[in-house]
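One chain follows as structure tokens, the form predicted alone.
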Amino acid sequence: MNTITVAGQAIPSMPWQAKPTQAQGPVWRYSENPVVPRNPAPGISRVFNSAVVPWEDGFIGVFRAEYVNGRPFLHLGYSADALQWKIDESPIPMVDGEGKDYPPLYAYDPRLVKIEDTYYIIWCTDFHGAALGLASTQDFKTFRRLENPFLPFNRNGVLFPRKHRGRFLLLSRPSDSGHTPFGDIFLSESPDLVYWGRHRHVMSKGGQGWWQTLKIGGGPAPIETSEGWLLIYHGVTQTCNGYVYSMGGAILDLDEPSRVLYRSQNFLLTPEMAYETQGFVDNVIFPCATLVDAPSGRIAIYYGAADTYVGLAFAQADELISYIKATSEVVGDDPDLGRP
């Protein structure tokens, strides 16, 4: 018997396929990948590392849009069932506390997480260097853009879908100028979303899984589930013929979420397919976003693929977290508060 449980709402509606007789470990990808091919509007060249939520009947998305001059923006996104789906042509218009204009210099590799009344986008800006940037919506029509969280260097933020203890969660990964040769994944607290402390170091890069040897990064928001946080993260290793971004799992500690209970030593997801191996940055999987019936325990995961295109797989929560604890490995000071 199940006793496996996840927080959430019921999404019914959600993209689903059933584990293919044939498919290798907990992840599967959708038959009809990738749900969002090149040149998916006017202007807009590719479309990748994306994020997705449930929004009135249907579903709304904030996505990563390469313009054909090269330049990265966000653009809104809108579908009934999670896979077809029609882009804005403009860019997401962003507003500072006193509703005048506030558009980034350039945003890419967005994540979106409702916390109590509000959706919370998160992503990459310039800020004198990579940095990340954040803005609050409670309609998807009017964006505050909130202070920067951090300093530069920094990317892959990630908010938890619940404050703990009163405060915010973010997960960030500290880098430098540019395209970093390190990275560990670190956790901060606020009470406001604009003072950020009580840092700690979550995860290391590495272990005997060489998937994960040159830095990681979080994916979409955690997941809560009666066993810990489920964490889906990406990890890299630097081949003779350049990067490799696979998925990788994780549970998080839920009262001391800086600790990492268990971790599979195994990739969940690597670059196999055409539409992965093959693009404009080969052999890239990039988890952003999750959709999750609490109810059944189903998962669709979004994620990028070669820097190109949207692509999409499903898990089954009590199988993936059975997977993580049955593979785990913790690594360095994984399952320490991270306290320096």
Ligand code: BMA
Second form
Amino acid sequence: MNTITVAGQAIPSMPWQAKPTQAQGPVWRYSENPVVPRNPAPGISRVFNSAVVPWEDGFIGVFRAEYVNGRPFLHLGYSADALQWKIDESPIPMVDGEGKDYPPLYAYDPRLVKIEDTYYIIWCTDFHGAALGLASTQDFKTFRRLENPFLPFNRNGVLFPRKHRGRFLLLSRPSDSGHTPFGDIFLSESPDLVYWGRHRHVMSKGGQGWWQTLKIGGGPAPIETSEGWLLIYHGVTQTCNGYVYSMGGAILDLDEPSRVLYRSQNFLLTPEMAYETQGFVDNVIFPCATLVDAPSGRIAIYYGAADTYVGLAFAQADELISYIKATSEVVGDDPDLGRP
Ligand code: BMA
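Next block, the form predicted in complex with beta-D-mannopyranose (BMA), ref. the form predicted alone:
Entire complex below, previous chain first.
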């Protein structure tokens, strides 16, 4: 009997394919991947690591668009079916609190989440080094930048989809100025999206799973379920040919989300297909968004592939959660509150 329930809205029109019989593990790829190919709009050479949400009669997304000069910015994309995307040719116009233009110097790895009646974009921006940028919109026309949550260096921010005890929750991975030779996931909270504190350690890299020995980072916004917050994340290992980015899964306590209840020691998806193993950066799977149909528990996972494409994968919430529990290995003080 299915006793695992998922919070949130029904999205019956979201993409879905049944699990192929030969699929291994609880996550399987969309057969027509990638969903965003190379050169998807004039001046844009690659789109990857991007986030989508339901919007009006269809879907809208914030896409990491790498220009023909190699610099990344955020562009909106529109779709009726969340599979065929039309990417805007101009970047998202950001303004400050007074309505004046306030464009980021660069922008990458966006996450997009709706909290109450507002959509928030969090991304990696420049602030004397890589830092988290934050902006809000209610209509996908006006995008107001808010204060950057943290000092540099921090490139990986993920907001929870609802307030917890009246506060916004943010997962992030503080780092150094380089390509992060270390990295655990931390949790911070804020009453107003300006002041952040009560920092807690959530998850360590490492454990038996060698695929996540170098660093880990949050992926899509956590999904609220009866078993806890389902967190899809990325883990990185270092090989003699460079880094390999895979997808992992964990379940955080609903009341105390800095506690890890379960965490699969196995990756959920690792680079295998040509669009994941060959691209601008080979061997990267970087999940940034999900669409979740709460009544059926269907999950569509959008991930960047090889820093070149947007890929799509599917999972069924109860199967995924059961797998994470069955293969769980919590690492170090993962199960603790993570207080300083
Ligand atoms: C990370 C980020 C991601 C990128 C990944 C692999 O540090 O910069 O944007 O997908 O590296 O290159």
